[in-house]
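Here we start with a single chain on its own, the form predicted on its own, put down as structure tokens.
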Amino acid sequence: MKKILIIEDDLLISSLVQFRLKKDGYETHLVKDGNEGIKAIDTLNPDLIITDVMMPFRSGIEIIHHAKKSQPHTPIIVLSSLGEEEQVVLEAFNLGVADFVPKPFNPNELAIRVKRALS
């Protein structure tokens, strides 16, 4: 079973993502800030990371940097509100993220993107 780490501080969004991915049979782990996210990357060894960009304590970019150093082959999907941090999204792609999903998003579309990132 594939392990997916969800790093998202918005409880409604993280619950929606977790619910949709569990429906597809993934093992999901949810953390609510950047510090927890970095710890979880190191202890969990996830098959996929889904992270927000703007979060408490550590930014999504810091999380991506850490993940790419410690687990360079783990795909990362970035969730973010379009427009508010366009430059940050470009930086995330330069760091090698697999995909970007703008908020608000369709949970079924996210599930398809997850499947594609894991294949």
Given for the second form:
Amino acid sequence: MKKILIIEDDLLISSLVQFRLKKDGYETHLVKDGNEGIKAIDTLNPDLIITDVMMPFRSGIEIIHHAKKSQPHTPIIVLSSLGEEEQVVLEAFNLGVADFVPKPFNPNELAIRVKRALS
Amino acid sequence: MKKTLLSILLGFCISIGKLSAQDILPKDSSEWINFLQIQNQIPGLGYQLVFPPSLDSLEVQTLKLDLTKSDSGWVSGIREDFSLLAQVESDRVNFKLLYFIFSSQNSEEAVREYISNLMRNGDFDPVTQKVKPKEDLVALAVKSPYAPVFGNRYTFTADLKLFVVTLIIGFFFITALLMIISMLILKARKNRREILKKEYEEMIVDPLTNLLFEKELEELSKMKKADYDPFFPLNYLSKPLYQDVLIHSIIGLNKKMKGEFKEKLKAIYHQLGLDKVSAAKIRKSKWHIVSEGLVEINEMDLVECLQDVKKLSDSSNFHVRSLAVSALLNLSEKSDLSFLRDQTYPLSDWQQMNYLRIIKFVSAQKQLKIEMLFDSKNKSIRIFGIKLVRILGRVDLLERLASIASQASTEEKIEILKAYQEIGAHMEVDFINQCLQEEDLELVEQAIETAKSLGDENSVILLSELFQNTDDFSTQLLILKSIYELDKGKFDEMTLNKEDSSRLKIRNHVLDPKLVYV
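Return one more block: the form predicted in complex with its partner chain, after the form predicted on its own shown previously.
Then the entire complex follows, led off by the chain already shown.
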């Protein structure tokens, strides 16, 4: 079973994503902030990371930096609002994220992107 | 005059003092002796007793006054204790008194005067009656009940200053105490509320997720409020805080979700009766609650509240007004902008930007009746309407714009010229030429700019005349740029073979492709 780490501070969004991905048979792990996210990357060794950009303690960009250093082959999907700086999105892509899902989003669409990233 | 009055007043006071002091002193000689006896001693006053020479030696010895014989009779030494007089009187011996004030002999009159002065100055307080307890002290004490604290009972209240200061300190102390207690109570309530809020948030997550993924939209729409009981217990739903948390969760999710999930959230919102909570909010008097309600109505597409929202579109509160107009623009089915037309408050740049964003989005779905805004009594609304024609590229409204152009204010004319330029309204060249002859510099500059792309031969003539009449370099540059676009021959004629070096500079500037936008 593939392990997916979800780093998102919005409890409802993260629960919805978790629920949808569990339905597809993935093992999901939920963390609420950047610090916990970095710890979870090292301890869980996930097959895919879904992360928000704006979060408490550590930003999504810092998490991507860390993930790319410790697990360079783990695909990362950035889940963030469109209102955020274009520069941030470009930086995320430059760091090698697999996909970018802008909010508002459809969880079903996210599930398809996850499937594609893992294949 | 003042001095006289003062001396009279002083004299009056002194005489009153004298009178009151001398009144106490007895006139009668025997009473006078009694008075002296009662006093025992008077500061600075001494006396000598003088007995007749007929007194025999036995009597002198009995008196025990250490008398000495002189020409005037038997004389005692100078004494100060007047109580001795009582003893002498009891021996029934005639005697005479010689008075001494500070060892110098004086008359009785002088002594009286001296005692009066002492009394007046407060140096001597005469004893008026010698206390002779003739009655039984115990019997006297029985008559007056023993009450040791009665005497001091009113001392505190009698001192007004002390009482007032104590009262003020007490008041501040009590107020501070009450404030601290109320702050602690409020803090405790807030903490309890926050804990409950978190608890409710966690309670809501699973049922909401289940409903969104497990139920179809049709199912959700058909479910009654009672059917939602297993997900959101009805006894909780009646609690305002739970309602609040649920509303915030649904609204927050609605902003971040798209597709069928949005519709499902709206269905849940309706079926749970939260739409009624939002509708009630906009009838409240507090503006922040009204604003909250307007955001909810806008997010959840509560079209049934539009009548109430329309009333708020001309609210005196800026936020309420802006949110109400945004909600109306989003939800209005009829594309009717009358609520915006009837606004009496001027539109701020922020509001224009906000409304424009919504109108741009809405105009893709329905044709808005922007022309309504031209009839507004509010100038800022009319200008906003003209801007909308330009930004949305509404060619169909050019004719309507032309009909209001002649009566328009300078700011409106400038906006109309910008709209003509943007849309390319060549048929309105007469209006452009008319504006070139106006006196307002800002309007004329816009007309020159518009004439560059829409002008005709008349415009060239008017521009040439304008060039002759202006010394301003930037205006000259603007005119020559327009003339260059309209008639290159005329441009050459105006800029070549002239002694004026500035024209040549402008020519070089206009012809330099790198400086096209400078």
